[in-house]
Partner chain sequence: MSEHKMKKIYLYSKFERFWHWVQSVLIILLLVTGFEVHGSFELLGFMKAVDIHNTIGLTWLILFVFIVFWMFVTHEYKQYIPTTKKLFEVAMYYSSGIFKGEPHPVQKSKNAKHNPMQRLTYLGLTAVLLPFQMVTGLLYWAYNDWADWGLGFLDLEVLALLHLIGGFAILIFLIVHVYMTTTGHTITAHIAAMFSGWEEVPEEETVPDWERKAERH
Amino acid sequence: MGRPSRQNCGSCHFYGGGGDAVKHGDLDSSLVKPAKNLDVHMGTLESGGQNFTCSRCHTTRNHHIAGRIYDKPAALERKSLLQDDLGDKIMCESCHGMQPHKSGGMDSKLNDHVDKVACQSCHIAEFARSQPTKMSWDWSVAGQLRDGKAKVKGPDGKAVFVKKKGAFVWEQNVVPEYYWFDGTLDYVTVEDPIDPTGEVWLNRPNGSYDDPFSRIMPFKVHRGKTPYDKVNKVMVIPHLFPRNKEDKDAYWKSFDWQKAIKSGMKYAGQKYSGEYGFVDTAYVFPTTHMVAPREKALDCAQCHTKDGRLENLEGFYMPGRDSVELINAAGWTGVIGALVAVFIHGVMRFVAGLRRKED
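Any chance you could show this chain by itself in the form predicted together with the partner chain?
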């Protein structure tokens, strides 16, 4: 008898999405015995880590395990253990407090950021640092063969095409996308209408600059081409796994989307028009594991620059990134104008001086 190990939790959570490292990007089998470089907290003692098990942070109450559940935030308030000694340990702040960096000089400036930037944004500069993770999944090409084969492997040995599932893109050392996040996510269910003319975000981080509880958080965004009901404009639930050998409705038995969707939607108690198509989708995962040693944290210029990591985040002014082009143009015109004016003035003085000498 003992407490659950990383291997225990990981036997499901490291393999989400149908295989090792597929789903999360920050959770895979390399966390069974990680080096400190991969995860400062879970890293083995030999590598200089703290050898944390999952439950050191995912503390439990009556078998409820702390952590985000769909639209439920991992924690309602950011508090240290000193402020609430019976609270969950799930936030970085639980142990690190609200002033995690030194005080004085630029370190104080780092502490100034904790109101708007989640720890993860700087301290997990890249995810999937040990194994590649799936970044896109095109279901629309499933059911066929590629080059006459049911399975094609990419250069890193990971399958890039499987007849049962379609085509994938794997990536390693991925730079996350950053969004304002108040700890909750909005989800599209099979009952919610979608707009198939654009990319459908099946879940989306809630939050904005104006919300004092929101901070900038890194996300893995998994993109896909996924079946939907063309007439009712909703996502569909296809029936994939055959229940038994005679289950001809299952997609992984007869590779017939029509039958699989009809059967899946019926099981879920949903209407299905009978006409399906494929739509571009996105699904986000907050990146929160695989915290790197502090030497690997991002430096200021990764965000405080034009075309930096936060170039797409709107609604606020960020030094080094933002400007008003009109003021820049006017300012530099004035500077160049002054230079030209003094240059001309100087040349005229010089020429006039020469002329006077000649006279």
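For clarity, a rigid core is taken as the largest C-alpha set superposing within 1.5 Å between two forms. Computed from a prediction, not measured in an experiment: that's the story for all the values here. Residue numbers count along the first chain shown, from 1. First, how it differs from the form predicted alone.
Note on conformational change between these two forms: two rigid parts, with the smaller rotated by 47° relative to the larger (from C-alpha fits).
For the form predicted alone instead of the form predicted together with the partner chain, what are the coordinates?
No partners, no molecules, just the chain.
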């Protein structure tokens, strides 16, 4: 308990998911005292940063904490912190306005992106820039030993295998995945049917190009292998933590998935067929912290190319990435025609010059 310093808030938010940098790729203990190069807002004054605390943006009154996303579209109310310190949804525009770049030249063109591109998409080019974050979690190999060991660490000191939890993949300086986002997420619950033949997205960003409140947003996408009911085709709720010494059904007591799933589903009041398997899953986390200095922002070519960062984002035409064959054909016809005309004109001038010399 304490005042909302970065360290106090971070004691929970930096360690979500069971450890430092596990859950969020843009929140970890390095933000307790970061340099400007890691986060321009929270960076210390000595490093040239603004030295913001969490509550500078997440303003509070009577336990009402201004947030940003998840429960309703974030862009419906673009309130300014200068006008209303308790705006429910915190946007970059809250402080920087709808024209965040200087007028004139390329900066004016950058301002044209604000209605469709979240500021974070350009200004957080990579996340987990200070230390690795967990990108994958495979529960299917839990309960076993790896090379006779119950815990194995990788070269960076992070655990890559733990008998209780399975195998992990950690990554640093990760390029986000980009999706249209209106500020809300759809979630899969234990009652929702799934398709186990493909990757099951346990949550998914809502939004589209046609929605005026949607923006292209960067995400950390955490992937894994997770237990599900093979007959009822739903995700399951395993009972993990032992309630007491006599609790033999908890997975972290018996390492028996059958017992753990049966016990967990019964406790949750859900049907269980008795047959389980493991399915590939994905879970998204919006990336909005660790804003890099402006010189570290993306340049045009990192998106406006056929193999750029937005190559898989559909629903709109983007110069440099997309093309229309008819327009391409017309353009090349014009280019070739112009070259032929220049060539013919040059030949005619050359011939005319020879005739003048003969006269």
